[in-house]
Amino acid sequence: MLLQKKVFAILFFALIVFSGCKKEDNPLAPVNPTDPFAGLTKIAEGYAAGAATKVQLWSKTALFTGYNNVFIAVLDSAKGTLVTDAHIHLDPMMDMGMMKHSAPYENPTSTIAVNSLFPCQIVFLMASMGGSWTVDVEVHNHTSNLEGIATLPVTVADKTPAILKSTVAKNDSAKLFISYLRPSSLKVGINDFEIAIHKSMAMMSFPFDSTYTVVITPEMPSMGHGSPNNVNPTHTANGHYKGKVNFTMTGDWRINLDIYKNGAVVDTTMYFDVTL
C-alpha cells in the first residue's frame, strides 16, 4: 500500500509539472528567444534612406486575405545590427490602377522591440490578383534620431476557407469588415474564438469599432446539430471581440454570427467555416 501511494504521488507530480509546461498558441510569442527569425519567413525588405536603416517584413506564413500577424525588423544599414528602439508606423496600400485604397492595420504597441522585432498586424482586404500591394513602413530610429520610409512590395493570396467577410450594416449602411483570427490549431472541445471588426470610413481609413454585440451559433451542417457551452465574444480592445466556441466532434463546422448595435440588427448572415 505504501508503495502504491509513492507511485501515485510521483505520477501526480509529473502530471502537474508537464501540464504547466504546455506551450500556449500565441502568434506573437517568439519561436526561439536566441534567434528572432526562427520559424519566420522574410516576405520583403527595403531601405528607409532617411533613417539609415534596412527594413524587413517577416511572417510565420505567406500573406493572405484577412488578419495577418507580421513582424518588422529594423537594421542599421551600415553596421547590420538590429535596431530595437524605434517608432514604427505602417501604411498598407493596394494599387488597382484606376484607384488606390488602404487596409486596417495595427502598429506595434511599444517603441521597444519584442525579441528584437516589432510585432504588428495588417488586414489585407483582397488578393494581389486584383492589383498590387505595398506596405510603407515609417521608421523613427530613436538611437540615431533619424526618420525615413521604406516601401515594401508584398504578395497576398486568397485564404480558403475565407477568414475575412464584409457586410453593409442593415441599421446604418456602414461597410464593415469582420476578420476571424483563427488559431493555428483547433481541437474537439472548447476553443478560443476571436474576431476583429473594422469600419470603412473612406478609401484610406478603416478604424476599429468596439460598439457591437456579437452572438455566435456553431452548427455542423453535415450532421444537423450544434453545440452547447459556447461563450459569445465581447469587446476586449481595439475592435477585438473574444469568446469561446465548442466543437463536439471532428468534421465540418460553421460558426454563425449575428451582429447587433444598440439592439438593432446589423447582420445575421455572417459565418466562418472550419474543419477539424
Given for the second form:
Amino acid sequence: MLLQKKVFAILFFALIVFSGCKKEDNPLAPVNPTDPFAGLTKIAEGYAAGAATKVQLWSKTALFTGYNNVFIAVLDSAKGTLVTDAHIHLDPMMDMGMMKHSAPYENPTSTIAVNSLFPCQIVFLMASMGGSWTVDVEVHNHTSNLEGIATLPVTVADKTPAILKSTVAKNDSAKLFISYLRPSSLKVGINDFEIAIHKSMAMMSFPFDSTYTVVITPEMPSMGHGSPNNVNPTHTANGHYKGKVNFTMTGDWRINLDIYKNGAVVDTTMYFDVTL
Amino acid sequence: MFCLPSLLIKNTMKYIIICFLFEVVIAQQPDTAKIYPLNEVIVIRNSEHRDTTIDFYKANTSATTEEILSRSGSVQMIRRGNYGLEPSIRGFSAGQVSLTIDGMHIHGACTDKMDPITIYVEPQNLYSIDIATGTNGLVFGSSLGGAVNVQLAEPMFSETKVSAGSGYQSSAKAYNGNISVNTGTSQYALLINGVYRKSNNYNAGNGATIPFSYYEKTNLSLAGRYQLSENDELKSDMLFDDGWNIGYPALTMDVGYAKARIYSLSYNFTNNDNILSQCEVKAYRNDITHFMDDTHRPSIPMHMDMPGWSTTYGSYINTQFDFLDNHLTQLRAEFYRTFVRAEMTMYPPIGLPMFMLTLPDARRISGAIFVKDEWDISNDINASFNGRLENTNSLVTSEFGRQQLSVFGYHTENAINTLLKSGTMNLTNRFSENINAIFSVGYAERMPTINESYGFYLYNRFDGFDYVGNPELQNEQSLQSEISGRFQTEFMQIKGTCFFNRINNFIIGAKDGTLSAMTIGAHGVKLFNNLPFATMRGLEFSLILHPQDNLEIISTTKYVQGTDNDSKPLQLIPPLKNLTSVRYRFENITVQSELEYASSQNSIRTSVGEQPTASYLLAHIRASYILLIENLQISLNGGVENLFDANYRDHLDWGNIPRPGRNVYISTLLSF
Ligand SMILES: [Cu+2]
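Since the one above is the form predicted on its own, can you give the form predicted together with its partner chain too?
Okay, now the whole complex, with that chain kicking things off.
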C-alpha cells in the first residue's frame, strides 16, 4: 500500500513537472479560443492560381466514407491572411481509372466565413483504396474579385460500422445514398437522429431529395428488443431528415430504416449500427 | 386490541412497555428461544389468541423467521424459493405493507424482491413480531395493508447465559447451528448471536427434487446495553447477515451473494411516574448488497450481472405520555433517507456488454409524525385514535437514470414530493363478561414504491412481463373498516372478524402493446398504472377450546377476496385456509398435531396468466421435550411436516413449484 502511494505521488509529481515543461516548450499551447483551426487537422492544400489564394481543407478527423463535415480555409497568397468573404464551390471526384464519379456535397451556405473558415459537407461514397479522391474547390475571392480552382487530393478511409448506405429504390429504381449524420456522442436516453438522402444522376450529380418518408426502428440485435417513443425523421432542408432515436441501455444497437415514397416501398432493408 | 377489554388493553400495553425496557425475565422461560413475551403484541393487536402453534416454531431452531411468520395471524407468504419469502397481509403485499426491524426502515436491494428484510433476523435473535393489519400499522410506516415489525432480542442485565443448538431437516437435507451468549452486569449487557444454515435442494411430495432451492447463510448479531441511570440507558445493535448460493426455483436467476449490515444506536428513557413515561431516540443505518447470479442455470440465452445496493439511514423519536387520566398518548417523529441503485449488465455472445440501471440511483427522503391516543371512556368502552402525516421526496439522482426514463416521456429532473395522510379509529365495547366487539375505521395513503416509480425493465416472472416504473403514479388511498366480535368463557373462545378495504388508485401493471420486451422470452412490457379502485374484503374466524389444562385445540380460518374496478379478481389472493391444531402436554413432553387446509383458488386474474391452484390438506406432527439437569437445560424438538408427502403448491407460490414433501426435522438446544 505504502509503495503504491509512493508510486502515485511520484507519478503525480512527474505529471505536474511534465505538463509544466510542455507549456514552456510550446508557448502557443494554451489554445486561443478564437483560433479557427483549433481542434482541426489539415487534410490537404493546394493553390487556386487564378484567385491568388492558397486553399486548405480541414477536418476534425481523417476523412471517411460517408458524411464529412469539412472546413475550407482560403488564404491570400501574398499576405497569408485568411479570406473571409468568398464564394466557394466544391466538386469532389473519384478517379477509378476505368471510370470517374462525383459525390454528394453541400457548399458553404454563405459567402461570409464562419470564424474565418467556410464549413461545408462532402459525402464520400467509397474509400481511396479503389481509386483516388480529389476535391476541386472553386474560389471567387470577393475581396480581390479573382477566381480560380484548387485541386486537393484527399485520402478517404472506410468506416465501420458503415454510416453510408446505398440502395436501388424498389418503386422507381432510383439509386439513393443515405448518409447517417452521427451526433457527436450517443447516450442512453433520447438522441437526435439525422440522415441525408441524395439521389445519383448518372453518378456525376447527386441532388438531395426531400420527398421520402422514413420510419426508424432501433433494435438490439443480440436481444431482439427495441425502444419506445422514437420520432421518425422528417425532412428539414437540403435532403436532411431529422428525428429522435431512443436507447434504453448501452451496447450495440441497430437503427433500422424503412423508406417510403408516396406510400410505395423504397427500401426496408437498410440499417445503421451504432454503439454506446 | 380487538379482543381484550379496554382496561386489559391499557394494562397490557403498559406491561409491554415495561417488558420492553426492563427486560422482565419472562423471556427466559424454558422451551423457547426467548421470543414470546412481546408476541402478546401480536395477540393484542392482531390475533385472536396467543397462537400456541407458533410456540413450536419458536422452539424449533430449524425454523426460520419466515416460517414463524407464515404461521402467525393474518400473514401469508409469497414464495419464490425456499428462502426470501415475502410477507403479505390479507392479500396486501410489497409497497402496501410496511416491513421494519426494530422500527428501522430497510430497503431491499433486489429488483426481484428476493430480499424481504425479514430474512435478516434469525429466530434466535427474535424478540417478537408485531403484526398489524390495515391502518393499525401506521406507527411503522405509511402503509395501507398493515405492518410487520420484527423486534430484536435484547441483552439481559446481570445474567450470563450460553446456549447452543443445531437442527436438521430431511426434506432439504438442511442443517443449522446456532450459538448465543449473553453476559451482563447490573450496568452493562452484551448479547452475541451467531447462526449458520445450509439447505440443499428440497424434495417435493412424491420425491422429485426441486432444483435451485438450496441456500446457505450466516447471521451474526451483537447487541449491547449500558445503563446510564435508573431511568435511562443506551443500546446498540449490529447485525451482519451474509447469504450465498441462494436458489430461487421460481425465478430465472439465483443469488450469488447477499449482504446486509444493520446498525443502530438508541437512547431509552422510562419513568412511569412522569408525564413523559417513555422516550426512545434511535439513529440507524443499514447497507444492503445483492448480487444475482445466473451462472448455474442451464441454457440461459445470455449471461447477466444484476447487482443492487441500498443504503438507508434515519432516526426516530418515540414517546409515550400520560397527560390525562384514562389516556395514553404516543407521539413519534421519524426521518429516514433511502438510496437504491440496481444495475443490469448483459453479455451477448458477440458485441459489447449492455448496461442499464434497473433502479436508477433513486433516493427518497421521508419525514413523518405519528400520534396515537388511547382513551378509556368507561370501564367497558375504549377508543383509540391515531394519525400519521408523512412527507416524502423522491428523486432520480443520476443523469443516466433520468435519460433512461426520458425515453418513456418522463421528466424526472425534479423531485416528486408527496404528503401522505393517514388515520384510524378503533372503538372497543364490552357488552358483558363474555362478549365484546371492536369496530374500526381507517384511511391510509401510500406512495408508490421506488420500483413502481422508477423501475426500468424489471422482469416479473409471475406474469412474464418487463415492468417499467411510472413517476406520474398517484398515491394509493385506502378506506377500510373492520368489525370483530368475541365470545369467551373459561374453556373456549370464539372470535370472528370481518374487514373491508376500498383502495383508490390501486397500483398495478398495465400492458402496453406498443413496447417491446427487453428480457429475452418476456411476453411484453407493462407500465405501472393506477386502477380507479380495487376492493379487498374477508373474514377471519377462530375457535379455541381449552377443555383441560394440558389440552388445547385451536382452529383458525381466514378468507380474502380481492377484486378490481371491473369486479375481476386481483392476483395473488390467498384462498380459504384453515389451520387446526391439537396440543397436548404431558409433563415435559408436548405433542401437537396439525391439519392445514387450503381450498382451491379459482378466483384468479386470468389477464396476467395467473393459474388456478388445487386445494390441499396437510398433516403435521410435532413434539418437544425439555430436560433440566441442574443448570443445564436441554430442549429437544422434532416432528414430521407434510406427513403424507402430499405434492402441493400454495396459491401464493410463484412458478408452479411444488412445496416440500414429507419433512422430518429434529433440533436440539442446550443452554446454561
Ligand atoms: Cu435478486
